[in-house]
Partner chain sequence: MTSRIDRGTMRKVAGVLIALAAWQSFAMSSGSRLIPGIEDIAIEFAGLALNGELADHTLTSLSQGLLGLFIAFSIASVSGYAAARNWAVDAAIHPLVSLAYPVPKLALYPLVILLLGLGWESRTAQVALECFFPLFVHAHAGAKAVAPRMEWLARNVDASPWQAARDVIVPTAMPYMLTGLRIAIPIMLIVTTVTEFIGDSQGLGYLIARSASYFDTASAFAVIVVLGALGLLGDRLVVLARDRLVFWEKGASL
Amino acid sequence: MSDGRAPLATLREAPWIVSIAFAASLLAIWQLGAAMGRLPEYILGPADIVAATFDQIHRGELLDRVIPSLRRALSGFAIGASIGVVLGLLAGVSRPFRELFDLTQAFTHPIPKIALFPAVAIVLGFTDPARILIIAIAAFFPAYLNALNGALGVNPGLVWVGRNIGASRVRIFLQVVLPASLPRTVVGLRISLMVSFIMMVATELVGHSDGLGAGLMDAYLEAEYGEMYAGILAVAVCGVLANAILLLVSRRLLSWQGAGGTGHD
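Atomic structure of the above chain by itself (the form predicted in complex with the partner chain):
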């Protein structure tokens, strides 16, 4: 191997170096621009953002926003996704059940659920139940559809084995269909969780509220840019953490899949 190519080949073995270098240089350019005062006043540099975030954490304001937001997102997710998984699996194994839901689901699924929020808020007010209801409805669909397709896609041979062995319908559902559709169900849960977080921010941006989304909007209106960036950072961290936790749990649950993994980004 020639000398000229050697460093590149080494880099190729360890692409994370490039990843970090790229991210770091982006941050550096951003910081430099901010320090030189070349950027508009509402674009803070990374260092200022971190400082503002720590300031917010220190004063306890950030936590006061994170807690109600997370409560809404997670309870909406728990309600919507669990109903979705149960109904989806049932629809997957029962044809009449599936047919009964089919058209209703096809017509309601494409509605952007956030569009329901103003109408729901008229009845329930801009309250937690209204927000949780919207988040739950939005989280329901990906969970339902993926559990349904998971159950439909179960290798029929596995079910035949259960019938051959003389296992009851309930046992086949619990010990064959449920685990066999788990990979797909987990994919649905991850989408549901992402949707829940989008709906969390969306429902908080609108109307009078506490929480992260409302905090962002208030900070924007009052030109409190440090606060605004701290809020954005908090939303990002919540989203990444929740996804990482769910990913970790699903890896544990699906460890039997072998080297292939779930194969899903």
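The shown structure was predicted, so the numbers you read here are calculated from the model rather than taken from an experiment. Between two forms, the rigid core is defined as the largest C-alpha subset superposing within 1.5 Å. Residue numbers count along the first chain shown, from 1. Compared with the form predicted alone:
- When two forms of a protein are overlaid on their rigid core, residues whose CA moves 2 Å or more are considered shifted, and Ile67 is not one of them between these two forms.
Please could you give me the other form, the form predicted alone, since above is the form predicted in complex with the partner chain?
No partner chains or extra molecules come along with it, only the chain itself.
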């Protein structure tokens, strides 16, 4: 006979079961409220949202908006995050380099990056380059700060050992600092990726655009709530898939630690 411990052990080994059950319960309550007419007409049930999404996919409208949005988000992320990681690691191993950026970083980091969009638009207009630039600026800071903290957190003893065996600065950086700072750097990349999607939508809401953000605003203005929620769902799915791919790559990079990820899943 079961003593009741087997189900608990299963839940501990597979906590995702609880997460899925909780999400399914929320969706069921939401759908029940919509079916019973307890929700305002502008709040659609999950079934209606999924139906509206498939309708847009069938008509080809959703894909036409997803592709340019992904191009902007991923381009901005790649540019901003890569520069942030490189400069963050360099600042972590070089105090003069770090002090060079400290004041500029401290002054510009608190500024909401979307507030820079009108200033950038004066030069570039409400164009893709302007949107990608704003996304890149927003993606830069999480990548920079986490790479910096990762490099600063490297065990000094490891660096000392490297120097004592005659390793060059470049070799110490590549074989000691870079691997040891990877976990924190990956966390920064995941934050930067999510920020990139947020800024993608924000920049597309302003000026003429053909992306998901513009579609959300058009649907809102025309009271097409099905299309609006379909756009929101598309943003969420794109973000989840992009994060899953980045997490998969990070697990490969961090497999040497036996950590199976960043520790921040």
